[in-house]
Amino acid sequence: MEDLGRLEDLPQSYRDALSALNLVPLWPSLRSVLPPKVPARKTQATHWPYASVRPLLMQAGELTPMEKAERRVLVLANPGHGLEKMQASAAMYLGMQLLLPGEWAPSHRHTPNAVRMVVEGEGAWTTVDGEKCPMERGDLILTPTGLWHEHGHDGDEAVVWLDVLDLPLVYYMEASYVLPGERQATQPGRGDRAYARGGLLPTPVFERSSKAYPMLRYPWANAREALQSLAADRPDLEAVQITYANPETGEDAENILGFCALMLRPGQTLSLPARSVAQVFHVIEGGVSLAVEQHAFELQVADTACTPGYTAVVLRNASADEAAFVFMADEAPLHRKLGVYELR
């Protein structure tokens, strides 16, 4: 491809008048924005062992309480974006949340989209839209955009989650804000319950619910029975992969994110092909192996791994006798959205 006129090359007289006029000239940086081929990418192939971040999300439990933190979280923030920018990649942030015994963390809603994926522990809920959601191990539980949501802890053990939040482009674009709330009175219904079969709705004989996202709760007893009714239907299926969606209208659980649900057969080598998304993987049962360009990464239950869009990612099951599951999310619903999508 041509090359470009540098700025350098420009006199500096005329440079001053740009600037003086808030004027940049865009040729010396048109291939910094418009590369050829693949995108300029600042996200790394990055990967947060839960073994090493356990101990230390512990000790903040230790150092801070909730009453000075609102929310413990350690942020899970991937280097080439800088640690100071918090974020995994250019859409999503990734965060380890410890909520102790007794604990409360008070109600609030914001303006970017969360899911919690339930990391360890029991005896923890989150209400969000007056819905108590239990959280146990592997659930994925949704608090979409401006809905008020609390999280309060009624067990004996401590428990952690993995948020996941497109704060990174709600900050972006000069929407990200939070607003405090008083406790909320718990509703009676659980979306969990009310479609709690794939194919089988529930029938509104005198009204039409007005909830732009019916179910809140996704349990991961029920998402493992669907990946195991799955395999055992497909022998043949290369990738084993269930979406959590809309039961409503089919779509993404969220619009801007989307998350899966992979299983691994026993001993399994499972090729992804490059896409023009991000993509984060978190080990909910099993061993994992994840290759990506150069780098290669032993994932252990709990940890977690991000790779940048535009590269194919291989996964192997390290474990010859049983099956492994991941836990999925990327940006593919906002590249859909912006028709920016690729399958290479």
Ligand code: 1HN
Given for the second form:
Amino acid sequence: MEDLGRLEDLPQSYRDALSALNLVPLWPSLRSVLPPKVPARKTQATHWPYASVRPLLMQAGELTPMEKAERRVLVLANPGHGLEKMQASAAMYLGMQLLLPGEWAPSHRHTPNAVRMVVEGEGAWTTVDGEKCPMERGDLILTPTGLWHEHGHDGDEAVVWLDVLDLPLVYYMEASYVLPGERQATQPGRGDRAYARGGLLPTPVFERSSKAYPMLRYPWANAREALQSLAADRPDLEAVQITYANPETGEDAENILGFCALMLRPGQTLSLPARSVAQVFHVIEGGVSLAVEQHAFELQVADTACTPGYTAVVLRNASADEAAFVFMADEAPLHRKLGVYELR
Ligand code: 1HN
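Based on the form predicted on its own presented above, generate the structure block for the form predicted together with this ligand.
Full assembly next; the chain just shown is listed first.
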């Protein structure tokens, strides 16, 4: 491709005349907004070891009471975007949230979609749209756009979870806002019970659910069992992987970000092809080496990492005896809807 004219090639008087009318010449910037073959990416491969995050999160528990935080979170910020942007990738936000015994994070609802992946501790719950969801390690709990949600804690140990939101995208669209609410009344009915088994849908009086988000909690016990049973059924299968889906529609669980879980067999090395989307990896069980570009991360239990789009990722289960389990989040639903999804 030929070199295009630079801004400096233009007379200053001409540049001033353009600026005065809020005009900009395209050609000096065309290659930067439309680079050849591969997009420019600010997202850097980044590893957040839980062993380093945890003490600082616990310290936040001592330094900042709930009333002064609303949500007590340390954001996992990608240095490639600038820490102040609070982005893990172009569309993904990640945070580690701490709730202490007896605390309550007040009810609100907002336009960004969220999910929680429970990292440690027992006794906390989150009420989403009137459904009280127990929080147990490895559970995935949805807080889709516009639904009321609040967190409480009846147990006696610190509870930590990973928040994944599409906040950077919704904020960029100038569509991010929150409404404060009252403590929710809990309604009967739990999606994780109504949809307890794959392929079996509740149909009282022959009617399917009309809820946009019929299932809010995906218990880890069920996801783990599904992975093990898939692995046993398909010894030929390289990628033992499940996707968190809306059980009524079969579509992705949420509109913008996608969520799945992987099981790595003992000693397994799994190559994930380069796709257009940035990805997040969070270890639920085991130890996993992650290789991407020039980086090699040794992920321990509860560690989180992210990788930019258009990069191949190699995962290796560090144990020769035990399976490893990884939760993944990505931007695939968004890319597919926009028609820019690619597998290379
Ligand atoms: C939010 O509502 C929660 O409800 C956590 O726990 C993190 C980060 C940005 C915007 C809203 C929560 C959040 C958030």
